[in-house]
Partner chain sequence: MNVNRRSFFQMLGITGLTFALGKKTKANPNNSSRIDFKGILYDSTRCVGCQSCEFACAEANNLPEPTDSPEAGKFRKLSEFNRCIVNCYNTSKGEVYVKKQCMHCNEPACDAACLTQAMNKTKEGPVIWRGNKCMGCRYCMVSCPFDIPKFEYHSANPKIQKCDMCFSRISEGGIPACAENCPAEAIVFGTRRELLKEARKRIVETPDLYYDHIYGEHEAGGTGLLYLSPVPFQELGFKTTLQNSSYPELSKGFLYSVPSIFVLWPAILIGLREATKNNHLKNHEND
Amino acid sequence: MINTEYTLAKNSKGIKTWEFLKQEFKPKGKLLTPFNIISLPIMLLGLVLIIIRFWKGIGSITNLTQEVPWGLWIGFDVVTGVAFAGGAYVVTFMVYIMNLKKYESIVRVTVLNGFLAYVFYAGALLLDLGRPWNVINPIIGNSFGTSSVLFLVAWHFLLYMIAQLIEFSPAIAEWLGKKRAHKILSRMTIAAVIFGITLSTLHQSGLGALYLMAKDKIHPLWYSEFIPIMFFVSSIFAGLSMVIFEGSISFKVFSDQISEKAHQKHKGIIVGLTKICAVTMFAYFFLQVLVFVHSQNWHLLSTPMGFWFLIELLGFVFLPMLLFIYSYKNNSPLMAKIAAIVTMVGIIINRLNITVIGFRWDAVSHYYPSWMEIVVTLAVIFTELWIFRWIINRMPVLRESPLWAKENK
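Just the chain, alone, in the form predicted on its own, possible?
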C-alpha cells in the first residue's frame, strides 16, 4: 500500500521550488531497461533527421511532393493520433457530466495522455510544413480567412490543449505542494471540462471536414459527405480502446503506485468501457453500411481496393465489436484488451486509407513514406512516452492525492 503523503509533498515543507525541481529531474530507476535501449537510439536518430529536415528542407528526408504534400506525419501523427486522444473527452464527460464515479481513478492518466498527444501531434505539424514559421497563419486567418476549416481546427487544437492543461493542473499543484493554487485550479476543472468536451467534439469532426474538399482525390469507398460524423463517432471507441490498452500497461508498469482499491476496480472499469465501445462501433458500422448502400459503389467491391475496404470494415470494425460484446457479457478483461488492440489497428488503417493509401490512389506515381519519415514518427512517439513516464513517476496521476488536496476539493 502506498503512502498518500508521498515524497512530492516535501516541496510544501520548506524546500525551495528550484531545489525541489532539481531533485525531481534526476533519473529514477534503472537506465538500462529494454524500453530505454530500444527507444534512445531511435530518438537520437530522429533528432538528427529533424535537424536535417529544418536545415535542408522537408524534401531532404521525406517522399512528399507538390502533388502529395500530406503524408505519414499528417495521416498518422495528427489525424490518427487525435482519434486515439479522444478518450480524454469521453472519460471526463462520463465522470464530470454523467457523474459516473466508477471511472474517476482513470481521469487524470487519461487527460494526461490526451494532453501529451495533442502537444506532440500539434508539434509534429511543424515538421510537415514546408515553411514552419507560417504555422501562425491558420490561427490568425491570414491567407486562409476565418471561414477556413483550418482556422477552425487550429483554434480548436489550441484552446483544447489549454483546457486539458487546466484539467490536469491540480495534479501539478499537488506535486509542487501549492495548496492555494490547487484550490483555485480545482474549482476551474468543471468549466474546463465542459469547454474541452465542446471543443473536442467539434475538432474531431473538423479534421474529417478537411477532407471534404478532396472529393476527386480520395477513393470513392472512403469518401462521403459524412466523413466528419464518421471521424467523431470513431474517435469515441478509438479513444476508449487506447484507454483500455494504455491503462492495462500502466497498471502493470506502475503497479507500485496504485492503491489496492484501484487495483480491485480496474477489471470493472475495463469491462465497463467495452459496453461503450461496442455500442459506438455498432453505430459506426451501421452508418458505414448506410453510406455505402447510398453511394451505389457495389462494382468497386470486386477491385483490390474493394477487398481492402471489406477487410477494414469487417475485420477491424465488425469483428472487434463482437469481441467487445463477448467481453462485456462474459466479464472478460483479456478479451477486452484483444478487442482494443484490433480496434486500434483498424483506426490506423482507416485514417491512413483516407489520408495516404486511398488519397490519389489512381496517380501514376504513388506516395510511400521514406524510412526517415517512419523513424521520425517513432522518435516522436517514444519521446512522448518518456515524458509520460517521467510525469507518472513524479506526479499524483495514478497514485492517490495527499490528504490536504482531498480536503481542498
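Just the form predicted on its own so far, so send over the form predicted together with the partner chain.
We keep it simple here and write out only the one chain, dropping partners and molecules.
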C-alpha cells in the first residue's frame, strides 16, 4: 500500500508526498506553551468523560432531566456554535456573490473556521445521541422522517460540511502542491458557495425552527413563530463578530505568517465588517421589538425573566450595535473588537435563553449543566483549536498562496 503511494505521488519540487506528509505530521513549535498546558489536561479529562458517557449512559456525566432533555451540549455546542460559524456563509456571500474583493483575504480562514466548527460542534451532537449506532438511519434512507425539522437540519449540516470542504480544498491542494487538483477544485468554488449559502440560510433558521413545537415550554418572551427568522438574522452578526474576534487573535498568534501589507488591510476589513454588523443588528433589534409588541407580553417585563429579557435586548444587542456604529464612524478597530465580544456574549445568552434557561423555566427541578458537561464542551473547543492551529501552520490560510497557485486560476 504505502509503496505504491510512495512512488505515485510526487509533488512539484520532487519531494515524495509521503515523506512530506510524514514530516508535516510532526508537531511544529514549542510544546510547553501556556495554551498547551491549559488545554491538554482538559482534553484528556474530556476524553475520559466521553468514555464514561458511552459506557454508563448519558446520565452518568450530564444533569439532563426528563423535562429538559437538551442541555448544554445542544444549546451551546450545537445551536450557539453553529451561529458563530455563520461567518463563513456571510463572508463567502460578500466576496463571491457581491464581489467585494476587499474581503478576499479573510475568506480562507473564515471558511476553515466554519468547517471545523461544524465538524466539532455539530459532531458534539453525536455525543448527545443515546443510540448513535442508528445515526445512519436518517442518512441511508431506510427511515426518512421528512416532516422533521431535525432531519432537515442534520442533512444540511452534512451537505454544508461537504460544501465548505470544497471551498477550502484549494488550500489543501496548494499545501500538497497538486496543481491539477487545484485547478479543478478552484473551479468548483462558486457552485459550492452558492449551495453553501442556500444551505446556511435554511439550517441557521432551522435551528430556531427546531423549537417551534416546544411552544408551551419556552418562556413566552422568547418564543414566537418568528424564531427561525431571528436565528437567521442574528447568525449574520454572530458570525461576523466571530470573524472580527478570531481575526484579531489569529493576527497576534500567527503574526509570523502575515505580511505587513495584510496587517494594514485587515484594519480596513474589520471596520468594513462593523458596518454590516450594525445594520443587521439594527434590523434584528427592530424585529425583536416588533415581535414583542405584537405578542402583547408587557406584563411579563416586570418579572425577573422580563428584566433578563431587557438586559439581553438592550445590553447585548442595542449597546453593541451602538459600539459598532461608533467604531465605524471613528475608524476604530479596538472598539470593533469590544463590540464583537459583547455581541458574542449576547448571542450565547440569547441561544441559551431559548434552549436551556427559558426552556421549561417553570419546571420544578431546573437543569444546570454539570461540571463534566462543561469540561467535555471545553475539550471539544480545545481540540478544534488544536486542529485549527495545525492547519494554519501548514497550509496557506493566513499566509499568501504560492505563486503557481495564483497563476493557476
